[in-house]
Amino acid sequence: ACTVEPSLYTVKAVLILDNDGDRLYAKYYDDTYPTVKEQKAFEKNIFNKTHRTDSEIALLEGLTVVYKSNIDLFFYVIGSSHENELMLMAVLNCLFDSLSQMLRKNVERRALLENMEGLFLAVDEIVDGGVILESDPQQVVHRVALRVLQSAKEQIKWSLLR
């Protein structure tokens, strides 16, 4: 029997695609797809396989993919084929619920594009280098708000020092 050593590195990628399958956000945590060309080909493949289905889990190119769609967005969390789908789903739900709170339940393309900084910060709070750090959306939203506030304070400080 082949056993796989447990690892904290559970997430291989977090993707958000629009309803044409084009990338709005992509963060890859390993070199499964080292070039942008390979990443975009994978993203097109994943979109073509999932955009017409109602399921939440797919096995694709030897990877476990959990996904969810909302209005004109498709959210994906990708792990290895032996990864626990529930762990990946916890990341997906945390990301979606965090964005839902941050965007005041208006989780759609335009609102997301207007709040990319919040998206970047949220993903960084949830996953770091492929390791899941947080699965509670309340905590993520709180930490993102603190980081945005800190950033605003820095900008004000530097504008006053000019």
Given for the second form:
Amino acid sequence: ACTVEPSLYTVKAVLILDNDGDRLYAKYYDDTYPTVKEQKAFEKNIFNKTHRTDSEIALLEGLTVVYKSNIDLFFYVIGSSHENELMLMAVLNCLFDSLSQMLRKNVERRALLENMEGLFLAVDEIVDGGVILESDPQQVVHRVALRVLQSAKEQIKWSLLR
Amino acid sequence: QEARIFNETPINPRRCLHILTKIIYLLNQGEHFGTTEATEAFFAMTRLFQSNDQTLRRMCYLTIKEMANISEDVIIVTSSLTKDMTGKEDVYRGPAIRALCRITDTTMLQAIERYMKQAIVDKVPSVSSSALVSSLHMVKGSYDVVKRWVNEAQEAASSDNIMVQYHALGLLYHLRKNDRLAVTKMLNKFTKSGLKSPFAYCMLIRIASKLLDETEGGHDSPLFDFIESCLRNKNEMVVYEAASAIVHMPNCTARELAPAVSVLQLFCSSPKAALRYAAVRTLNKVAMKHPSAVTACNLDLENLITDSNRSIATLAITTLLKTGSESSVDRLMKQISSFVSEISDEFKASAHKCHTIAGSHRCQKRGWVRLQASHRGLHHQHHRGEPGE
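Please could you give me the other form, the form predicted together with its partner chain, since above is the form predicted on its own?
Once more the chain from above appears, this time first in line as the rest of the complex follows.
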């Protein structure tokens, strides 16, 4: 009987692709796809198989892929086929909901590109080296976005002083 | 392009932030940085620690992590990171720990051991989680050092925070996994003292399954009872994990499978695609060895044939092929031929596997043969081949 080795390492990759299937963001946590070339080939493949449907989950290249799309963005969380699919969905939802709050519901390509540091920091708070670090989007937003709010305040302050 | 590493200017946080963001973005896109460039960036970054801008500091941590493998002399940032890790700003402590541990080797680790132990039992959840997860990453390289932090991890496991519980449990397991007795004791303790974290529960279920498997424990063991009790957990993730664990156990009787199957049956009508997928995928596995256990779900499975998610529909059909009657096979064939071309290779493979395992049930063989025929019929559009064997 083959029981899988219990492990905290559950996430293989987090990806965000745009409407053309091009990479906006990709973090791979193990060497399932060791080279950039293989990674991009994988991304192209899953994009082709998922961008037309809006079902949330598929088995592709032997891996469980959970995904969500919004306007012109496609979010993916990848895990091995042994992983608990709901756990992977929890990561996906946390990422999406955190970004949604940070971008004030404008989860689309342009807004994301203008706030890449927020994205980088958010993912950093959600998954660390393949281990799920946080699943509550409120916590993630809290730990990341202090400055974002502050800078808005500062901008107002400066504009008033001018 | 990458030569804008000259952050020597009086520190303008927003511009520096912009540069760091750009660096990380380029790395992310697959651009390669040379060792010299990376090392220069590192040196420049030490200056950035002088700024109090929070986002800039956080981005420094990230850049350190991203460049840890390509830059030389990374240890120059160690003292800055150690300072942040033990400083007053809670927002910095977690990420600083994680960045520091990315660049630490065994010798350095012993130098900060005291801080790590304090961080693990820190009351701030993000600090504790960061310390626990970083410790986990370092188990591979510095097992002997991390092993000494078992007591702190044990204490962290009694935290109220659901992620800290999960991380503590994970670290404890990874540290003890070669000692079966220790693992058993740990399991007994945690299964009795009800952890709250659904993630921790999933981990416990997996550990329990593995133990049962290794010790070839009978299904009257408390481990099995624990897993079975998880079928009644409030959280779907845990319920599913338990059902999946039971299904994968060798030598399960139909009676033991029944509660797991009925839970999966409920999931088949969930509005969440992921849950339907997980359920039907697991039922498919049950059907391979115990098709009779799944027949109760046939109606629910038939509803899934028209699911908008192709994977779910396909799995429903392959499951029904194993459990359905001969008359239903015809109907199934018609449905499946409409999208056979979209089935990914894995399902073709699993459908084939189910055929070989199914044994001598006539209807299954005929079903598979007809499936192959309609598959060929799709590929060679005009050829309606005779069902071969």
